[in-house]
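Starting off, we have a lone chain in the form predicted on its own, written out as structure tokens.
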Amino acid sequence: MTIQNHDWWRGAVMYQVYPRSFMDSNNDGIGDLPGITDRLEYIASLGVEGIWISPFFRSPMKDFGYDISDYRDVDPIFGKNEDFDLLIEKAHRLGIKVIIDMVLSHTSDKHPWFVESKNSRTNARADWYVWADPKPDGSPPNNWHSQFGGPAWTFDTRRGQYYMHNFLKEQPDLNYHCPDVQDAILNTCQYWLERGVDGLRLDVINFLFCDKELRDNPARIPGEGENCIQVEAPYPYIMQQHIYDKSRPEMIGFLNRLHDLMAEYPGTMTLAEIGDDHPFETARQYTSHARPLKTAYNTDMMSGNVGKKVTAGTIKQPILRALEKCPESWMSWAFSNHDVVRTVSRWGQDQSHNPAVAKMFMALLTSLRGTIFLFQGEELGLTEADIPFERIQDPWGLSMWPEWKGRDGCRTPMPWHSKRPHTGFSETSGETWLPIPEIHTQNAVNLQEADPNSMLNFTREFLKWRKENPVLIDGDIHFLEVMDEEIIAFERCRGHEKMLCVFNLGPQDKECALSFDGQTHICRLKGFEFQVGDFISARDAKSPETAEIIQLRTA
């Protein structure tokens, strides 16, 4: 009989797909649903356990799948339904964990609950959305700001009332008050949970209820709470505490409801996106002890532009703040997705395209405590695509250029191999959704296939290296006093097991003495260079100071 790991999802490495992006099979320029299929040898040699595939289900794409006008339906450009349980079982077979992003705060205004939300006062789906009366003066109902700019209220001239939208205008956000909507949720994710799927990521889950009595947000107070959007620039939403439009107290039995469905189905997991002032608090709320939610993923590794300086308390007093505010639960960690610069833009000073960046940041994640979040090209140390102005599709970089160009330039396609136009991505004789840039191709998988020393190889013997070391999977994490703000050492301890790990996340050579299991050692790293353990398998054996490294490593 098979013993099956309920809780798989605690320590694994898991891959995110962008379905637009990843692979296109019927060269129409943009990825779909059997194009991951026929790809996901490559996502298991990589030595994930499994996959997040970024929303495919049926919608007009004003937020490119997260405004969603039909949760049961895939939408067309990404295939069929059939196409995904054909996805499925082929993933199972070779032995990856399928989550989804499931978007319950918002639909598209397209879809037919909101169509006939807003036909009338009166009609049976009237209170499904978050609808106000203006203001005397015609204004709207408060001050509460969406995100990508503007305010949170749109008219309707038929009703004559405002609805809510805490994205875009096309994304009206739905009302949680109403048990209806509950139920309506809940059985939508029923539906693909008996369709196989192994946990639901929710997107923004926080932003489920607003204040019943839509009462204004007070102002921000300079250096209280966090920014929970990844713009820099001076905006109107990072200048208000976001107490009632957001993060309710409702939110708990709503969760424990899709608690109760989860547990009909064993060995699923829920990962929680939390975007909050007070994230960790947030995410104790939702995840302590592992309910009702499993683990809470947030951005707190990932602001910033290019150029961004990264020093070990950007890694560090996350995990801190963490262990703190909600030491009972299991956190998630990444430091890429598909809304934020990537990795080796962000934090590769001017050295980008050193493949001793990639790698470097590639171990420092995947050494972490937590459940670990990959995003597609990460293994390739794919840099920021930089897209020209008359390209840029999301609406959000639209809004904001030049100041912040939006999320494109981390969501070019896959580069499968070195020959342009389409690097293998796609067929198609015109372009595909998003350009493909020049310098991706020199980081085409055929030709890091074919090179022992890529950061693909890389990847794949680190993470092969990394289960055969269950300290780095579940282990705690202790950090080490280091004067130098640009390294950043911990051990992970279980049980006896101890390992040290020591990263340099600057250019220059360095040189730190270090305290561990009762002795001090000299540690010296090269730029951009790390000391796992005895993982030895990308550097000289014979070098003294890894030599010195593999002893520290104790059992």
Second form
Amino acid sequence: MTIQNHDWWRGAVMYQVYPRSFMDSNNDGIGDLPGITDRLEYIASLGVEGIWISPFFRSPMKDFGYDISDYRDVDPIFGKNEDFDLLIEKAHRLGIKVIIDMVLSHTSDKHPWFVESKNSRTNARADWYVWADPKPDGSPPNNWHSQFGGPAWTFDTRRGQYYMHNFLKEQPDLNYHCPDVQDAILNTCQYWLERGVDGLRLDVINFLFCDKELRDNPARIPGEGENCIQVEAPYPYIMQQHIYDKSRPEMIGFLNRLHDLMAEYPGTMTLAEIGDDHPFETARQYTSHARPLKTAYNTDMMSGNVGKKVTAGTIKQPILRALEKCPESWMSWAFSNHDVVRTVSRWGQDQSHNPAVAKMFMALLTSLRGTIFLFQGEELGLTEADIPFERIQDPWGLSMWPEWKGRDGCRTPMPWHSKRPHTGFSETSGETWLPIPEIHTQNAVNLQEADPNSMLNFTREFLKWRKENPVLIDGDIHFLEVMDEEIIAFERCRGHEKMLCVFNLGPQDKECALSFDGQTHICRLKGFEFQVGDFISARDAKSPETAEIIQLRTA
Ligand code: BGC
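Swap state to the form predicted in complex with beta-D-glucopyranose from the form predicted on its own:
Whole complex next, starting from this chain.
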């Protein structure tokens, strides 16, 4: 009898697949589910525990799948429901868990629920969305903004009312104060649980409820709360405290219902995406003692543009805040995803193409305490692509160009092969949905497979070694005092086991003093070098000066 580990997600490394850009099996220039199934051996070879697949449900693709018009149907671009069954069956055979992306806060405006809701003020689904009368002067009901720019309200002439949308006007927000909406949404979650998924990534989960009285948000107090948005451009959304349009107290009631449903499927997990000025307070409410949700993450470590400098504080502060604000929660961490600039371009300064940079950030991320999410291509050290305006797809990028270019730069197709033009991703005779940068050819999987020192092989080795060292999986984390902001150092501890982790986040060679195990030690690291390993206890060392880190892993 095999004993099921229901807590498999604690300390797991997960791999995010963005289906449009992973593998195109039918040569239409867009990735699909059979493409993912075809490449599952590759994913298994990385040594990750599971995958999170971004939305593949039926959608008009205004926000590339985050605008769903049928929660139960695979979009024909991505295949059929049977293709998903084949994917999950093969993934499970290979020991890979599968979690899917449930976008519960809003639907597409083409969803039959919304089509019916906007038909009249009296139909059966009239209150399934957030509708409100105009103010006497015709202006929107309150001052809420859409995260993608502009007001959060669009006027509908048939109902003579405004409807609310936290994102595009084509993504109307569901009204969770209506019990029927909750029931319908829970039924859709159950539909996929029945199909065998191992968990749900809950898109912007704290956005589900808004204030019943639709009160105005107050102005943001400068310096208070975290800016949870990756945009670095003047932008009204971040000028408010979002206390009435999200993270409302009613959330817990709904999440408890979701928890009860998940409990009927033992061994499943929930990952909350929290976009909030106080993400760790919200995480405490949602995930303390893994109830009602299992784990949460936010974009704290992900904001910023190309060339932004990373310091120890960038990594350390969110972790310390999490330890302080939600000590009972098991957090998840990621450096990148389909919404933000790729890690090496954001933090690699002028060395984003240097493999040492990609290796160091991979080792740093996967040495943190938590569940870790990698984004496809991170294992190849892919850089952010520079997409010309004519090829931009992201509606958010189009609305803010050129101050902010949107999210296409991290969403380009995978370079499986060094053969241009479509790098083994697609055989289409036309163009792929986003162009594949010339420079990514150098990072192609076939080239990296053949090179024992490649970033890809480094990732495999490091993750394999991580699995053999449980202290890296669920050990505690303690930061060491370092005078240099470009060095981050911490210990992972589990009973008597200890592991020291030191990373040079910058290009300069460094020498720094580290105090651990009752002694001060000198640690020398080249630019972007790191050491993760056991260390000789000062007691065993010949002298304090010779006590040194055993270099189990270095860049
Ligand atoms: C997703 C985005 C999406 C937004 C609206 C997010 O946080 O990750 O890609 O545009 O939710 O659904």
